[in-house]
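Encoded as structure tokens, the following chain is the form predicted alone, with no partner shown.
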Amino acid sequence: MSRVRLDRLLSNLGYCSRREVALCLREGWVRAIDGRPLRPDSAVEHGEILFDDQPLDPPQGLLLMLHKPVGYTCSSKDPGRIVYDLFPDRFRSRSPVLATVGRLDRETSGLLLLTDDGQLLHRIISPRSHLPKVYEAELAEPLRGHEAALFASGELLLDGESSPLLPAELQVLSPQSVRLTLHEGRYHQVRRMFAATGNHVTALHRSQIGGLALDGLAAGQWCALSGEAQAALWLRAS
């Protein structure tokens, strides 16, 4: 890995301003794994540092996995609760940003993916990816049967667009429970096909994005995902 100044590793991480740098050493709260003295201007490696004697925040490039819980929404601009209250402070600072990978409404939950990779991003949310994403919904009325037909046909034309849905796979679970696949990603999807089918969605859980699934990450927790991990992304939903 490349060296860089410390002043501008620590910035861009969001853990101070490169001129508060200069206090943190003084304080003690950075410090070289091996010892060796610092200044502000000093050049080193990412794992070489310290701060408040744990190891820094992975680098950019950075791809995480949040549980998504009902209630946050996506918009940092929301006067009420987001999704980065669940993250520490400091990541509302990296640079560059961390941004959500498409969104989540308020009152659906699951898996949600943050970035600062703006490549990575573009290449997930792209419409040629196709990338299946996997939903549960809870209904407010029994199923009719038909549902899964008109939803795998590529037909269904929803309120206000021009091109209809690609196929999408339904799994009945339950008469108001169901598992949805989808292969794009339109804007509340989900409770809108099921609107077209005169029914309401009471309940939302994204579970699943690629080959990528929450494995247990409680609701409001997150994980850093290794680059294993991230090429499971790209493996087909199951």
Second form
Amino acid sequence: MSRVRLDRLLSNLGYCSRREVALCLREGWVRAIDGRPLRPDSAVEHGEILFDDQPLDPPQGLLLMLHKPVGYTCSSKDPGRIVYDLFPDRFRSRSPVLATVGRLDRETSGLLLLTDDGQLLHRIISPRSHLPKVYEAELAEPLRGHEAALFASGELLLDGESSPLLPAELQVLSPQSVRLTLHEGRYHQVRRMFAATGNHVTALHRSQIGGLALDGLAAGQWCALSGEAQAALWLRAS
Ligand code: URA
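Switch from the form predicted alone to the form predicted together with uracil and print that structure.
To see the whole picture, the full complex is given below, headed by that same chain.
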């Protein structure tokens, strides 16, 4: 890990502005694990520093998995509840910024990724990645029986679009609940697919992206993904 100026490190992680670092040092909020004296311009390594006696948040290159609850939007500007409310306030001041990897609707729950790595974000959302996304949906009406073949056909054209959807796999769990695996991510795709069959999605949850699943993470909880977990994301890419 390379050395950086302490004031830069703390402001990039959103703990305080560069000017406030002197105050944090005077108050004893920031210290080096080995006890050596620090100044705002000290060259430090991320792992040597404690803030409020806690190790610092992970450095740049972060990939977070959130179990998004229903009722939160993925925008950073919405006046209602937003997914950023579920993280420490300082995460909003990180540089580079933490962005959601694609979006889930306000009324959809489940696995949402956030990252500050623009290249990784584009790699995950790129249609070329073919990363499968698995959704569980509850339906207002019983299935009619033609849905699996229609979704698998690669010929379904949604209203207002000029190219048909990629083939998607439908697994019937009960007459009014399904598991659907998509290989792309269009606007409100699952809801619009069922609308095209004359049905209506009453509840929607994303359980998996690539080889990553929520694995018991409760609604509203999040975790930082290690390199190993990040590798699992790509396990099911074709
Ligand atoms: N499809 C939808 O309709 N909504 C989502 O949030 C995700 C996929």
